[in-house]
Each structure stands twice: as C-alpha cells, then as structure tokens.
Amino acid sequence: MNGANPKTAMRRGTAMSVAVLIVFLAAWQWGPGLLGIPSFIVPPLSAVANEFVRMLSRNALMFHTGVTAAEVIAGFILGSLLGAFFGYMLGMSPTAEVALSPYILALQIAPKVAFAPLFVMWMGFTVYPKILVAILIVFFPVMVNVLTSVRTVDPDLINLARSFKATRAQIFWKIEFPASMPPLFAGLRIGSTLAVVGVVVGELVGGNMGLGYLLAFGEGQANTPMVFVTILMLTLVGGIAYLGVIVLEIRVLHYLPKRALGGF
C-alpha cells in the first residue's frame, strides 16, 4: 500500500466514501421501515427533503444558515486570533505562564452552557452572546497547541540563535513561530468544529435567529425531519470550516509533505 500510486489511491478512497455515501443514504430510506421504526422517530431520507424544501420557502432556511455560518466565522476568527496570542505570550514568557495559566484553566473547566445564559443577560437576544460562547470554545485548543509548540522548540537551535547574538524578536521569528504552525493548524481544525458546538449552544438558549433557533423550534412542535435537516445544515457549516482550514493549512505549509497535510 506504501508504494502505491497517489493518483490511484486517491481514486479508490473516493469511490469507497462514494459508495459509503450510498449504502448510507439507502439505509436511511428504507432502513427505518424494515426495522419498524416510526417516522417520528428516524423519518426517511425523502421526509427530510421533503422537509428541507419545504423550510426553503417557509422557515427562511438559507437566512437562518448565513447568520449561524457568520456567527462561526466570527467566533472562529477571534478565538483563534485569541489563543494564538496567549499561546505564544506564555510560551515566551515562563512567568506570564505562572500566572495566568490557573485563571486560563478555570476558565476552560467552566462549562461553557452556563456562560450562555448570563451573556444574553448582558447583551440581549443579539449575535453577540453566540459569538462569545463560540470563542471560549476555540480559544482553549488553539492556545494549548500554540503554547506547547513553542515549548517544545529544540534549545540547542535557540542557543545558536543566541551565540550568532540574535534579538529575541528573531529567535521568535526565525525559530519559534514556523515551529509553531503545525500544532498551530491542529488547533484550528479543532476550532473550526467546536466554533459551531458554541455558536449552537448560544442559539438554543438565546436565540430568535439562526439554526439553532429552527432547532429549538422543530422541537417544540415535535418536527422531527426538521431537526433533522437543521441537523444535516449545521454539518454542512461545520464541514466548509474545517475545509476551509485544510485549504489554508494546505496553502500555508506547503513545504510540508502533502501526505501529512492530507489526513485527518
């Protein structure tokens, strides 16, 4: 498998997911039926199209999926900026780590559900609470990789830096920050799913716009293939974010073996 042909490996793993995909999808549609489930329950695929078109026109679908995928971006975008921050801060700063790590960590150890209510206290039924939630979701990954990226650079190549009398803005630079971009994009995989966890959570406690809010409201009215195609339209949202990092990532360490940068 080792010696295969990337071309030809990369032709048979889509024709596999392809073939998932379907065997997937006929389980879906006739599955619940042979096994007796109710459509209440696990309606059919067709019940969730039918369902999906039919929010299209009436639920404003597409305007409740742009206002939760802008919430993403946004809250995506500040966390990491955020933690990237703090990470190389305390990474370059043993005494700033001392110090603000405990804070930091409890912070984290907090569950994010219980900031949700009191944000919307504080901002009102607004794209702000979710926004918020969504970067103390992001903020604690990327800012962990970032700091252990940068803690883990090899001291003989900063000792060299130092004897050729480099500044330390060089040693940063030169050696810490491209050691950092790895981890770094690691995090922001992570990021890019959990921004849509937090956005979400805003949205069921706060929320009158947004797919969280279609959530929330086909369960009240015990829509299930509602739920399930608000379900389907968040995982398209989390989806393009991820690739939307691969893509960066891709463009960004290009130097990197593209096997690596090809996994998941």
Contents of the next structure:
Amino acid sequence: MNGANPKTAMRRGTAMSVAVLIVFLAAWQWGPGLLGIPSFIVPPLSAVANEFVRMLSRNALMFHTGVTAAEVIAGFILGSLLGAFFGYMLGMSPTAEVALSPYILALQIAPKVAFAPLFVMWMGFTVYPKILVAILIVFFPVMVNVLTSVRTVDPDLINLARSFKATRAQIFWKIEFPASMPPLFAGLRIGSTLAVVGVVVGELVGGNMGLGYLLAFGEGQANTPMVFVTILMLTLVGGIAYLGVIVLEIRVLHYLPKRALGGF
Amino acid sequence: MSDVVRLEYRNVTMRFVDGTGNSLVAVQQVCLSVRDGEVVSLIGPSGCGKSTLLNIGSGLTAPSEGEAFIDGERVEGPNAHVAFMLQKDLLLPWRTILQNVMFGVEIQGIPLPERERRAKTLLDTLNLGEFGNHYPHQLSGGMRQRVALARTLAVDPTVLLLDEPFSAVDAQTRIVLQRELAQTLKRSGKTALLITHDLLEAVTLSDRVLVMSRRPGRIIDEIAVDLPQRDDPIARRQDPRVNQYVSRLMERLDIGHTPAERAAGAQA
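Let's see the other form, the form predicted in complex with its partner chain, since the form predicted alone is already up.
The complete assembly is shown below, putting the previous chain first.
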C-alpha cells in the first residue's frame, strides 16, 4: 500500500473484503456438494439459513441468545471492574504486588474454563457459574494491562506533579488513571471476546439455557446445521461486545491521533 | 536585580548506592547562590550531578548532607516558590494545551477562572494563543516545549530550575526558544538556574556560568558573563567576546584534549 493515499486504500480494502465474503458464502453453499462432502458434515449455507429460521420458532433461539448475551455482559463488566481495581491496587503498592504475584500467576496459568464444572457443582444449573467463569477469564488481561500501565508511567511525570505538591490521590486521578486508559482498553478488547468463551464453556457444562446449551443439544441430535447456527450466533454476541468496547474506546481516547485507534 | 538571594545551596553533598552496593558521591560540598532576577548556568561533564542538584532544589530529593534554600526558606520538600522544566516536555496527551498549562495551578487549587486567565495570558505571550484547544500530538517539538515553559511559569514561581530544556529540539528552533526564554525571564524578573551542555547557550543566556567537575561533582569555576543584552541571546551571539567565554569554558571542561594530553597536563 506504499504511496497509495489512505482513502484509496480504504476503498480498495473494503471492496476486497466484500469480495472475500461473497467468495466464502458461495464456496459454503456449493463447495460441499462439488467436493462430495455430506451435508451432515458441512451443511450448505441454505440449510443453515433454513435451520436458523426453524430455530427462531422451535428452539426459542432469541431467548437463548439473550441469556448468553446477558451472561457475557454481566461477566465482562464485573470481570473488567475487578481486573481494573486489582490492577490499580497492585500497581500502586509494590508490596502487595510482591506478596500476591505468585498466587495471581498461578491462577493465571490455571486454565480458567476448567473451573466451570466446579462452579456448576457449587451453584447449580443457574446463570451464576457461567458469569463466574467469564469474570475469571476477563479478569487477567484487564488486570495485567492496568498493572503494567501504572508501573510504567514516566517517573518524571510523577515528579512533575509532586513538584506542584500533588497529593497521592491527585497523582492517581490526574496522571496514573488517565495514563492507563489506552492499555485498559487493549485489555477490554481481549476481555470482551474471552467473556464469550467463558460463558459458553459454563453453558456446555450444565444447564438448559443459553447458546452453549443449544450447542450441546444440537450435537446430541446430530443436527449439524443447528451447531452451525449456534456458532454464528455466538460470534455475533462476541462481535457486538467487541464493537461496544471499540465505540467506548473511540469516545474515551478521542485525544489520540486517529492512526493509533482503529485496528479492528 | 537586587541582592536578595533567591536560591542557595550550602555544602550540599549527595551520595547514592549503586546497583553493586558501592556508595558513590554524585555531588560534593556544593555551595552556590543565585540572586534575585539572576540567570545562572551550570555546565559540566555528563554524570557530574547537575540534575541531582536540580532535584534537591525542587525538593524532590533530600541531600545527604548540607541544605538548599529557596527565598530564604530551607527546602524540606516541593514548594510553590520553585518550578522545574526538563528536556522532556512532559505534556499529558489527554489534556488540551490549555489544560496542560493549567496542570500545576490546578493541583495547587487555584480557582478555575483565575487559572484559565493565567494560562491564556501565558499562551498569548508565547504566541500559542490559537492552540489552546489542540492536543499535544498536534504540535511540533518546539511548540510543545513552549507549552512546558508556560506550565512552569503558570504557577508563578520565584525560581525556575531548567534542566537542558532545549536539548531535544532542532538547532534553529532552539535559538528561537532561547530568545523567548531570555525575554520571558527578563520581563518577569524571574530567577533561574539553567543546566545545559551547550556552552554557547550558557554564555548567551546567563549572567554567570558555574563549571562543575567530573564526579564527584564540585564547582570548580565561576565565570561572570559581562555582556549586554541578556534578554537577546541572538544579539549576544554576534558579540566577539562570546567566543572568548566559550573558549575559556572549554578550557575548564578539558574539552578538545586527548586523554593522553589530559594525563600529561595533570602531571605537569
């Protein structure tokens, strides 16, 4: 793209993107038939579309999507708040970081989704274990990003504030907190997609609500189109969550040069 | 300029413990005083503790021995009489230029209308009036450094501590900024201690130049710059006597000698 002006690059890129989509959809519709792949392995696009319409009435697809979306949002918001809170606390207190870092590291290494059965055993077939897995999985990227940002604030900036006799609270609110916004949003972007993973695993493990449940149900019935529809809906839920973060990010980080933003 | 002493260091010594546990002396027994309205430059080799002195003066670090005084008061910590400016502009990217200039006065709790008035006046004086609502990334390096100067002046300190304020900008911008600083200092009658590596800058901007030795840093010479027009460094640059001062400083700093010559000189 060297030398091309950004507008041309943008238009060309969009055109190519649409072309890729059309090719992909066409390949999906006619590819399996041409290659002799049976439709219970890869159902063609039209079969999935029909299944989607059928699921809307027969399987209360929108209800399950709504449940999953609500769990994702709750888990994402709570996980982000907790992650940010601990990130700021540990960032400002080196003692606390040294004391807690081995345990935090251990918890970070443990695959969070493995907790799902445990949480279901504790809390039953409710929405809570799903939200809890999402909280746990969202927590880390947000916390680590916030912690690093607080740690890496230019000490000269802190000294500048101190030279004006800033209090600890002023240093936090006027420097450390705003300085942490770009990394916080980078963490939130990752968290928003991971929240969906946490919720689905929770739903797969137990319960009779949500897209994860439909996924298991479709598998049990050997209904491949149903599994495809569910995956698409999950992607949609994750995409909306991600988009929400981007919209907020553009508002909050409005002061950054345009190039620094974007990058979907 | 009056005889009131605004900034004074009395027998200031600073020791650090380095990574390997050795104690090293950054500055040793430094005594200096700057009178009201005077501009004094401090030059010396890298690592001779110039910036340490600045940190002590601004109350950010306490000296190991000795004491610093600002306006006759012993420096116990950061105080409103002194403000510093570094090579880095330290502008906050999420604040507009106007908000950046108000940063210090805002922390000091000065009411919004008053701090806005001060910031706008300063921006106007530094020819940045129309950029108040811009963000730092939209400005050039030289403009950003002028904003940093405005932020430093906004708290209305009696003493300015300047640590290589223009070493990160290009040579031409530096000349313009030096003149603006000189005029601002003259107009406001502020007292300033300027740390610099640029010998020409030291001579053209100051009333006196202090020379520091290699670590442990001590003040080994003091040169009064007896030239007119301290408020116009560009005019001073034309003055042939400037070269004599610069040569003398080079001599004192041992610049232009090979290590062998230096050793021979030390033995002689």
